[in-house]
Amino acid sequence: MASSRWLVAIGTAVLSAVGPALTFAAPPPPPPPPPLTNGTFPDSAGLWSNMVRSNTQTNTPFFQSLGSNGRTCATCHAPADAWTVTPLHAQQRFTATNGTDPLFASLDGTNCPGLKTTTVADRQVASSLLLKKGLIRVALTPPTQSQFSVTSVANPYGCTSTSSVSVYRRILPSANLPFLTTVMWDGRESVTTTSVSTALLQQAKNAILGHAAATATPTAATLQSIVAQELGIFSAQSSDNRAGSLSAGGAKSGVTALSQQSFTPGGNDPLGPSAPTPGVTPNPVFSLFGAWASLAGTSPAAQAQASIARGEKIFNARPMALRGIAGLNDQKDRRGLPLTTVTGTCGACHNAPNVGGNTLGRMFDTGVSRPESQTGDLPVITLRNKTTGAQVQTTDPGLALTTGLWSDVNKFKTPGLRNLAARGPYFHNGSAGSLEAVVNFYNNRFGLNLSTQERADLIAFLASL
């Protein structure tokens, strides 16, 4: 949370981080400051749009400083930044304020609170993960009765405590929340409730007391106002640079259609009792671009539309062998048989119709937290199973830091997929810098054997959401 003022600046900033220096390329001119939270904004794929049902003004508690460090909810959930923070705009805000924007507060906007922040150069180093990957530091204490102990933390920035473990995560958008069943990457605000509204109330309170460093508990009315506004926020891609309007010619994408999308917790779940074939999503997840599937025109727009439609079909129907995924292969099907290997599609995890989250909030380990998958800028945390003595190294234990269960190590929520083009980088730790990197990760992880054209089609589809 922090100032709702849209801070922008054009220029070049040089980040002296651990390792070689990183130079920011001069960014393109940013969009004009929005007077309201509704609006349409450019991204690399085209245009995306906001729709806020309840109140489009910026004088609500969501945009007010409710703590002691100047932050508001909009500091980390900026309306013109896809309701999150992207590295490009973090860099612009840093340049505009010499790193004094409340976003960069040492509390969690630096890689470790004890880092030197006296000069601008100091602050660039201190906030390198936020500036490069949009990562906020989160300190979590495992439950007392955890099945594991944290035996060591090798953190390049300090923060080596094994009791309060520092992990670094992307800021989830505060849009499209009616399609959630769990709140936060590790679901920690949802562990005591099945109500998303109740979980969001708890999250808002903890954010104000934590991220905003409030000295008094916010009132019930303040929290209810924030959650009511959040539940009325929708955000989606509206136009593609090549294909044009994503709601033209019978297509059903765009923020208006998204705001009308139905959602049933547990619906379309491939592991549920109604799944006709265990491990296979019973229905296609996305049905936005079927009208474009039969296009045969030669114009650039028609070819781009056909590519998006082909990508949607790949997402819905391309079979893959899903194995070695904690949260999936350690489960049982409706017959009580183990799901050691599952033949499924992308929708085996991303099953929420036309949204792409998980309707039951299931969490999975797809390997994103493994140290060998990283570039050395995240900590390596060693965990030891108290019963078996087994050890595992990870850059973020994920759900296990909330539940204390060994079986939950490295599990993370399945995020929604709408408005992807506007809010990279991707995965909980920002390790995929582009949608191409996301597709390449899954292509390699699950042996999809995508052709060059199929990769382009799938990327085009994901960018159109």
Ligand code: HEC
Second form
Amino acid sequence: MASSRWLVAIGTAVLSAVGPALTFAAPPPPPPPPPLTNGTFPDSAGLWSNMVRSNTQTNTPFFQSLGSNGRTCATCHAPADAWTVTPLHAQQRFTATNGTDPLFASLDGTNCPGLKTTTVADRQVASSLLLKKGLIRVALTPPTQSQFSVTSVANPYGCTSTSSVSVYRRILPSANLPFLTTVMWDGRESVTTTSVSTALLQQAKNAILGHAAATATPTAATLQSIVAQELGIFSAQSSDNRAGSLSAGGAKSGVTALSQQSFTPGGNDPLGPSAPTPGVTPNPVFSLFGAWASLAGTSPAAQAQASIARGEKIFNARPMALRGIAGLNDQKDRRGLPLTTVTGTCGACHNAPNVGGNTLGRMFDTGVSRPESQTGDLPVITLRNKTTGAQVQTTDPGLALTTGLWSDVNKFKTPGLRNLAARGPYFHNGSAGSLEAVVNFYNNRFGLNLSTQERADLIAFLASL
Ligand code: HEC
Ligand code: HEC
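With the form predicted on its own already on screen, would you show the form predicted together with the named molecule?
Expanding to the full complex; the earlier chain stays at the top.
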């Protein structure tokens, strides 16, 4: 450090002594950034692939620092990290930079603003949720006209404000976006619009002003460039360690098929008028591995393929008792009768063909933010209904923080299910550390009664998406 300062001092002295006649050769221009390639990357189950359909440049606004803290969209939506950041990669970035990578900016890359970040050890403690679970702090202010008040926030890291409420969320991938109906875990960017591209433009603006701490509103051209580029990005699992290529032998997984998948907003809705049985989608949600269902081979690869095909069937058809779910059991069926108990499938909520999001943007409380299912590292937020006085405790109130409606407490969007193996931990708060934990969660919560083999099949299927 000292010696480079000396060099600068000497250079300046020489320059002023000799005068303007001396000119230095201009430094060579930096090499152009490498294009985004249709790369293939390892993950816990095998390999996953990217498909960039429109703009393959990396000198675009998505990859540029547009604010004041050095962050780009790709700081958190990293192309080689399934367009999110996994805890393992956050740890690697922490180690490589002693915790100074812009990812860890104290604004929202630490558990609370204002935590001590002087030493490497301080920074490690301050960003513990990001390093352990890949969580980013999101501060949201419920509308003043809310049907509830936030009576207390018990936050283990200190940010206990009841007006700007801190919640902690996984970075959603900025890929496979043409299949979205709701933007953000709590759908807050799509609450006021049914147009996903309008929601994405608004989302990009808020990300630049928020995560990147920009002081000026980005131009319309910048926002349009970001949205056009991100809408052309697809990612999916491409091969499985045991089953091999996921698009071989008649199987139709993999990113090429996904990039050509059609999507109809409102299609295949299991609660709408065209659904024969409420909770059961008119068409199978996933039809990728049917060709593997009749395989009778005994090789390890053939057995792994058959397991994935069985898992797909479980997802599509296994009935379970769905009760006590806000967003489902408080609705009415096509005859106007209440849906107090629904015998439905995974597709009761995840109904988008070969993608798994919800085509109507329905949001549900599946119980993920109940304090009792947590390990004590998330805040406990107490809400009080202003009319009835009822109280509820939650680690994240979800949609209600945006709408102010009591009936929206703990509602989250139904996320798409592609490329899962590359981007755990799962759920908005990263509370499921593996796909096995996800399957166990559903098995317990909805009494699925899966055998050990059926669990393994469902996990193998989810890991092949
Ligand atoms: C500090 C990390 C960070 C940065 C930087 C960041 N994001 Fe995000 N992004 C997140 C998190 C966390 C979420 C989920 C937040 C939530 O749901 O409340 C998210 C959600 C999204 C989503 C929603 C996807 C979906 O399925 O609903 C999109 C799209 C997105 N980001 C695009 C961008 C763009 C474009 C930029 C750059 C302008 C950007 N992000 C910068 C962390 C980041
Ligand atoms: C009642 C609606 C509903 C049903 C039924 C349902 N899900 Fe979900 N699923 C959701 C919602 C909502 C989330 C997001 C929850 C959260 O993070 O708070 C989710 C999240 C997930 C995730 C995590 C995705 C991620 O990116 O973290 C997986 C995997 C998943 N579900 C698989 C399944 C499987 C398998 C079944 C059937 C056994 C199933 N779901 C049944 C609504 C449902």
